[in-house]
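Listed next as structure tokens is one chain, alone, in the form predicted alone.
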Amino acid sequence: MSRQPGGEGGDIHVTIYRFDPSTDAAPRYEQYSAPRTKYMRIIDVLEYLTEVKGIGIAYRSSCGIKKCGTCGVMANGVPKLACYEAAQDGMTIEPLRNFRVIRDLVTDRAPYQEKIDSITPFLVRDSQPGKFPEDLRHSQMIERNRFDQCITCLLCVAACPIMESNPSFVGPAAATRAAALLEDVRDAGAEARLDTLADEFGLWRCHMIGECTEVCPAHAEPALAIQRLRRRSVKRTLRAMVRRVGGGHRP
């Protein structure tokens, strides 16, 4: 439900990317205006245009409180959550970069889902817990919790310059999920995940530019996640080398 106009005065003017591949030969940009309201966000503009003005702009939205991660858009060229980013006069709103456009601001998340599925994105147990709740200390789970802040908004993927040139790269969102599981003392699936991430489109494609962490609204630190996975991968390789030569110092 859109907020009622009033409280601020004047209008906010925005330019919105429009494209329906089923009917349009090419994308276009259209200009719209909405009454300015106090604390107005991008989502308020979109809701006003669709619900009050009846303009058929396609976009995603759900929670409205920066938790579900579905409302990502490009705002003046920067990945943002529409429910959280302040609306500004003269703003250009576009679909997230590095994704196929389904219609207008809605993008195809299927390629991300394929990447996340490839790293087994759930806890792998080698035995059933002896009791519930399990006896876990905060110190054992704090690092997992850091990466578990990810809300799968995919802003990090839209910000990643490597994804633009190498779309097969596993990407920061899937890597963040893998790192969360890597830091979980209960998980027994690390070796298989590291095997998956060690291929030519895995961890080593990242150039550590850090734009993924810069845009992350949940402070899940995807660049740090990739660093942790790389460190674990290197240690695993060194241990294998030591075993092959028959002993020596264990890294």
Second form
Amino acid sequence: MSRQPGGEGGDIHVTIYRFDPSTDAAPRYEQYSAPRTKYMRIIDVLEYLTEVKGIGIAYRSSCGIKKCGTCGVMANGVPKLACYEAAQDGMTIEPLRNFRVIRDLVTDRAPYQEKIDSITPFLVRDSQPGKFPEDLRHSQMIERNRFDQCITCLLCVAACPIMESNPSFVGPAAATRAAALLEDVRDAGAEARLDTLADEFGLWRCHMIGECTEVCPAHAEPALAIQRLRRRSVKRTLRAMVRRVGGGHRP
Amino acid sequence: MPTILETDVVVVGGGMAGAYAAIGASRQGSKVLLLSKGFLAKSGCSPMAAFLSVPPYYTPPDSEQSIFEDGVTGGASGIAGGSYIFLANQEALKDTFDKAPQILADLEAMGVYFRRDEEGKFVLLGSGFDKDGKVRKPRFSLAWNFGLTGKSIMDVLKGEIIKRGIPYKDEVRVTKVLTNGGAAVGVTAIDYSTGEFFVVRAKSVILATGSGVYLWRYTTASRECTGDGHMMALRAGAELTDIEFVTWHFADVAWPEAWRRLQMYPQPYPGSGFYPQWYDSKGNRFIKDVEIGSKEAQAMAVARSVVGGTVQKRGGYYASWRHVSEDELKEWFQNYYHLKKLGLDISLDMIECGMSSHSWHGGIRTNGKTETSVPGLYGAGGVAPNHYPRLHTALWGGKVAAIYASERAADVSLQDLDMVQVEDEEARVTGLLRTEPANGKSPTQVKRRIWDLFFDKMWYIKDAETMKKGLEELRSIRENDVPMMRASSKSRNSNQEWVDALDVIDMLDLGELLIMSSLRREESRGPFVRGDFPSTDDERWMKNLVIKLKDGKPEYRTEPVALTLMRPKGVVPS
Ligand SMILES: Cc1cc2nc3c(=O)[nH]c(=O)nc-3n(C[C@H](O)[C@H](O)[C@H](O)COP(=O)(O)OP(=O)(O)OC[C@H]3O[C@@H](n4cnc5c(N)ncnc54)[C@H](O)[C@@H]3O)c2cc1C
Ligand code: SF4
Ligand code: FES
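Show the same protein again, this time as the form predicted together with its partner chain rather than the form predicted alone.
Entire complex below, previous chain first.
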């Protein structure tokens, strides 16, 4: 028989960041409470407050099950998906760090989308596949699939200590998408992608502390992605040097 | 004066149908603009889908014909979960199967990876069981992991949209299809992150807004799926058909509530063909005799137990994966991680489940070219499924709509807008951005009332009495709550209550039509179940139920089903 699901009964108290830049002089923190339900997630609290209490807290969500990646918030200072993380009594809920606040928990994703756009976020083929299905084995795709688990929730970007001081750093989420494509045996886009990634402000800014992987809810391992990209970038530079030396064109 | 953008084809919706339509129209040389209420590729039902049906990859003795026939008759629960017995648009269904190989090849060329084994063959997923309990007729595939198919395909489609430089706008709620002289000439919308009301002038409008299933509190549909596209089409002069056909899940997670869209998949799962076993709260095997049955048989068995009081609509019965190894689950099943997150030990614990509304067979009435009865207006995907609202339907709809919408765009010039329509719509939309009356209700609260009303009165098994009560309650919400609806603030910054207010209007209108249609159809058929009319009545009801507005009032009529490719046994060709 199943063990009893935990944590029902009583109230749960949370503190929520409220701020509308068009009407408020400064952000404020407000306290709310909600009756606790089984396995309650942060989003269950937000839904209760907006749907039952009619409080106009702005937050995003679409799927509720860790697929759309739009519900990221800071929970007690740590980036979490509101639909995935358990609500805790006394929790403070704030908008994701490293993003501009549009209102309350809603942040502006558009500038980061531009970074994703910059890494050539699509499969580049030398030539179109001659047949369908093309020849592929599952074992060839495992590395690609690991990074393809990314749901672009941008929690890793909020956790990244480098993003703040180096706004030109491409960041872990774009790196993860890039890694999924670079690890795809069908892809021929490495050159263009590594050009963007390996520039002075790109990959080498990362301190490899691994906060990103720690907060990733999708097991996509953004820190590993960055490591892979670095390795490829080094290899590419070395190859280019060897080519240049071998060709005798270097003065 | 609002900003007016101009394009050849405007696509409304950023799910699989919308994204694929935008790519298709761009390939045809059209100038395209895509508008999405949620984020492109991150909203609608598409990112949540677990697997893709691939009819051409069957295992003998299955054949293309047998798969088509199952699609029409609802055999093996239709081609992919849910039957719509003999009401499907057969030509569209056939064409969906015919075009599937091209579409799959196209997806793969763009970068989708469909899971292979080590010999390079597709891993196919079973569609049911034979009577010995063996996995039957594998004919579905998955991108690479059960549960990540929709998301992975959407990432690729979004990449292609970026590659092609197709402009798209996230968090734009389209509010109206503009017409002139009876043809669609554009749309109005609000960009709700900034609050700007704007207009798009276009030669063709493709509605790809997904299903309208978020009328029920417990549903698998995403937050955006409030039937906006259905109502926009109807108000523009198009028709709806068979909206009473809603399929139900019984295997969605009951707790946490947020996870009501997480399915425990009662069908064989890839790789091994395992499926969950079901228990009641006393620890007895539950619905064992239909564990390997069709989805309708399973939903019905659970629903009967709800009526009998042994389980609840939401809870009291449990999925168990204890007979499947953890490694196996981890390898194939995305939901493995969800269960872990709850602190559940899969080898010990069971997962409490509930029933939820899932998808709609009916929607905007379109022909095999995705055309509505309004020139220039097309419907694609979950909003106009024609048969089964699935990923392959959305892809087919997107592909076909792109072709015909682009053809029209090449033929006609941009038409004048009827500025009175624009002004009226702006007044309506901005009128809902109000903070009065002070003692009013938030639109989100009103939405919740509608959700509860539907879950209570328009549940899987319904009868005239409950439906009439539902109708009364719905009308009372319209009369009493809507005038009292007010947002907490007039700010135009990401004012989600404003979007909710717009949704409420569409939900009430569509909800009323849904109840009225369900009252009219005096039979049970496939997923449409009436307690007071439990049998299927082919004589009276093997018909499509069509709705059209006349002077703002709905008119209902039935249309004989076009049995062009297949007839039920015993029906003599006329
Ligand atoms: C939980 C779940 C699991 C499923 N599993 C499967 C499966 O395993 N296999 C399968 O084949 N099918 C599955 N389905 C069904 C399948 O997902 C849908 O039929 C399909 O995704 C529909 O695609 P669509 O593009 O038509 O609509 P959606 O993907 O729902 O997209 C609708 C789009 O329209 C936008 N929109 C809505 N209203 C407006 C508006 N007013 N203005 C602008 N934009 C608007 C939304 O933001 C969204 O981008 C599942 C569905 C659900 C809900
Ligand atoms: S790598 Fe992980 S944390 Fe970062 S965006 Fe992707 S899923 Fe989110
Ligand atoms: S709501 Fe989609 S990931 Fe949380």
